[in-house]
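Here's a solo chain for you in C-alpha cells, the form predicted on its own.
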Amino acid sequence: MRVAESLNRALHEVLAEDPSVRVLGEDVLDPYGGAFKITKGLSSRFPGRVLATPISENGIVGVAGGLALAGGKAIVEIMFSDFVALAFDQIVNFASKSVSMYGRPLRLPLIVRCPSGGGRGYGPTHSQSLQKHFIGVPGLAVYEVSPFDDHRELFGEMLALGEPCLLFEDKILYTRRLFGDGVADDLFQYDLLPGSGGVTRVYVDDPGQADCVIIAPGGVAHRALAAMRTLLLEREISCLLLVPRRLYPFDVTPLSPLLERAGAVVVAEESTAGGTWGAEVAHQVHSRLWGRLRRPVSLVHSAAGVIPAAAHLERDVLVQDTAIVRAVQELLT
C-alpha cells in the first residue's frame, strides 16, 4: 500500500468510528477528492461531514477551530503547506491559546494537514517545508508523516491529545510504499524504540553498535536510508536512523543511551537552516550529552534559496542523500 492510500484509509476509519469528526478544505469533495486524493471517497461515504470551503486558509482553520472548541473534532486539509502561512494567526493566536487561556483547560481536537516539501517540480511557492515556523508554540503539537507509521493510530493519537496539531505530509511520500513487517529493504530492518512515544529506529544488525545516529523526520527517511546504504557498502560505516512521529514537543531523553553510545549524531531535515526543528534537537542533545560526543551534532538542511521548478535545479537546492553521507563522514573523520 502506498502512503497516500494509507492516509486515505485512515481518514475513512476515523470518520467511520467517530461521528463527531468533520473534514474541511478546498476541493476535498468527490469526485476530485483533494489535490493529492487523500480525501477521496470521504464525501460520498459521509455526506454532510466533509465540507468544501472557499479559498481562505485563515477562514478554514478559524471555522475548524471553533467547531473543535464547541465539542466537535476537525481535520483540515491545506492544499499545499506553503499556504498554512495564511492561517498562522488562527493557529498561533487562536487555536493554540484556546486550550489554556480561559481559566481552565479546554479541549480543541483539531488537525491541520499540510502537504509539504519539494521533489515534484512545483516551484518556489508550492514546495517549502515550513515546520520550523511552528516549533516552540505552547499548546501546539507538530507531527510529520512517516512511511514506517500506522496512520490510523497517528490520527487517533492527535485527536486524543485534545490540542491543535499540525501534520506535515511530505508529498514525495504519497507515491512511496508503506514499509511493513519490520523490513525497510534487503539491508535494513526497523522497529519502534521502546519507551520513545513513537520513534522508529532503522538499523542493520545491532542498533546499539552503530557508528553514527541519523535523526530525520519521515519525509527525509528515504534519503537517509540511501545514505546509510552508501556508507555501509562503500565505507563500512554503520548508521542507526531514528524517525520521530512527533516533532514538537520532542524529548530526546529516550534516545540518549543510543546517542551517547554512538557519540556521533546527524540531524537531517528538508527546511532551510536557521531556527529549525533540527536545531532544537541539537540543543537538547548538547544539553544532555556535551562532553560525551565526538563532535557537536551536525545539521543537514536544504540550500538557502527558493526551490526551482526545473528538476535538475530543484535537486541542487533540496537536501539529498549525498549531503547526509558527507556530514556523517566529516563527523567521523
The other form holds:
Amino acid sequence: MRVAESLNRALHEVLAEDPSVRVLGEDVLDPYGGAFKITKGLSSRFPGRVLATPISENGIVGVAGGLALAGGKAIVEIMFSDFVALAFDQIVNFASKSVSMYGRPLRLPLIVRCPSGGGRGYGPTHSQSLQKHFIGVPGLAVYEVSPFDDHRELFGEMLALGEPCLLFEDKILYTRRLFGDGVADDLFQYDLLPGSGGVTRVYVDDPGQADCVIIAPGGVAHRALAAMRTLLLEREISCLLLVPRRLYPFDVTPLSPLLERAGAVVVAEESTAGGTWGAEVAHQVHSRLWGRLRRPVSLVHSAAGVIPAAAHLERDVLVQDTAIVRAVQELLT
Amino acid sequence: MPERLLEEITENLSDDDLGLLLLIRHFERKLLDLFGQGLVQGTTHTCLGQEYVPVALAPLLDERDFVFSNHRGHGHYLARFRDPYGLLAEITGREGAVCGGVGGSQHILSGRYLSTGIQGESLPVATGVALHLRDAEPGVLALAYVGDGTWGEGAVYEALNMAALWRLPLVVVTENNGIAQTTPTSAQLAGTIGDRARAFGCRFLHVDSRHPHEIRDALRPLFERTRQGAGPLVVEFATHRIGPHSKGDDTRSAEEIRHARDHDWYPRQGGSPRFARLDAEARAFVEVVAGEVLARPLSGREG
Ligand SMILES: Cc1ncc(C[n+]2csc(CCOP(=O)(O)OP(=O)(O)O)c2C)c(N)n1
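Could you output the structure for the form predicted together with its partner chain, given that the previous block was the form predicted on its own?
Let's see the whole complex now, leading with the same chain.
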C-alpha cells in the first residue's frame, strides 16, 4: 500500500468511527478528492461531513477552530503546506492560544494537514517545509507523516490530544510504499522504540551497536535510509535511524541512551537552513549529553534559499542522501 | 431607524434595562479611575456611550446562543452575565476571576461567550460554530461583535463568504463608532458596510436608534429568520465612543469629543428622579464590587 492510500484509508476509518469529525478543504470533494487524492471517496461516503471550501486558508482553519469549540472535531486540508502561512493567525493566535489562555484547559480537537516538501518541481511557493515556523508555539503540536507509521493510530492520537495539531505530509511520500512487518528493505529492519511515544528506530541488527544516530522526520526517511546503505556498504559505518512521529513538543529523554552509546548524532530535515527543528533537537541533546558526544550534533538541512522549479536546480537546494553521508563521515573522523 | 430624543431613551426603559445600562457605565468609569490610580495594568477599552447595544440585544439572545466579543467587550460580557465581580477580578487578576487572570480584559471565555484581542479573528471561528449549530442545534445562533475598523481584515470577508454560502445562523454586529483607535472611519473604510454585506447576499440593517425597545422590535424578526435558516445577518449600529480608545489615548479634537458626547444616552442634566435613584444605586454597587474585589488575594492558575 502507498502512503497516500494509507492516509486516505485512515481518514475513512476516522470518519466512520467518529460522527463528530468533519473534513474541510479546497477541492476535497469527489470525484477529485483533493489535489493529492488523500480525501478521495470521503465526500461520497460521508455526505455533509466533508466540505469543499472557498480559497480561504485563514477562514477555513478558523471555521475548524469554531467546530472544535462547539464540540465537534475538524480535519482541515491545506492544499499545499506553503499556504498554511495564510492561516498563521488562526493557528498561533486563536487555536493554540485558546487551549490555555482562558485560565483553564479548553479542548480543541483540530488537525491541519499540510502536504509539504519539494522534489516534484512545483517551484518556490509550492515546495516548502515550513515546520520550523510552528516549532515552539505553546499549545500547538507538530506531527509529520512517516512511512513506518500506523496512520489510523496517528490520527487517533492527534484527535485525542484535544489540542490543535499540524500534520506535515511530505508529498514525496504519497507515492512511496508504506513499510510493513518491521522490514525496511533487504538490509534494515525497524520497530518502535519502547517508551518513546511513537519514535520508529531503523537499524541493521542491533539498535544499540550503531556508530552514529540519525534523527529525521518521516519525509526524509528514505534519504536517510539511502545514506545508511551507502555508509554501511561502502564505509562499514552502521547507523541507527530514529523517526519521531511528533516533532513538537519533542522530548529527547527516551532517545538519550541510544544517542549516548553512539556518541555521534545527526539531525536531518528538509527545511531550509536557519532556526530549524534540528537546532531545537540539537539543543536538547547538547544539554543532556554534553561531554559524552564526540562532536556537537550535526545539522543537515536544505540550503538557505528558495526552492527552484527546474529539477537540477531544485536538487542543489534540497537536502539529499549525499549530504547525510557526508555529515556522518565528518562526525566520525 | 432614526435617532430619538435622549430623554426618551432612558425614560421608557424598565428598571432592569436601565439598571444594566448604568451598571456598565459605572463599571467602565470605575475602571478608568482604577487605571488612573495604577490599580489596573495593561490596557482596557471601555464601551462608554455604546452600552445600549448589548443591553438592547440581550433579550434577543438565548442561553444556547454563542456570543463572540472583541477588545471592547466589558459591556457585552456584563449584558450577558451581569457578573461585575468576575469581570473586575479578571481585569485585576484577583481570586474569582472568570479566566483566572490569564486572559484579562480582552480574552474571556465563559460558557458560550468568548472574546479575543485580534481584530477579525473571531468571525471565521463564529462561522465554524454556526456551522456546527446549524446541523447539531437548529434554531441556535452565533453572534459576533466587531468594530468598523475590523472591516479592514480579510478574515471578515472569508467568514461572510462561507457563512452566506452555507446559510449559517450567524449575526455580525458592527458597532460603528466612527473611529478605529485614532483613525476616522472615513479614512479607513471605502464604500459602506451595508454594501459589503449585501455583496455577499447577507441581510443587512443599519441602526441609528439608541433606544433598546426600538432596536429590539426591528431586530427580533431578523434574528428569528437567521435562526430559521435564512443565512447570516449583518447589523450596523451607528454609535459613538465617548471615552478614549483605551486608557487616556484620545486624539480627537475637543469638538469631535463634544459631538460624540452629544449622542450619549446618559442624560447630562441628571434625568428623572427614577433615573437619579437607579444611577446612584449602580454607582454605589460598583463601589462595593471594586472594594470587595480589590481586597481579594491574587488569582491562582488552574490546570
Ligand atoms: C489584528 C489586529 N490589528 C490591530 C490591533 C490593534 N487594535 C486594537 S483595537 C483597534 C481598533 C479597532 O477599531 P474598531 O474595529 O473600529 O473597534 P473600536 O475600537 O472602535 O471599538 C486596533 C487597531 C488588534 N488588536 N488586532
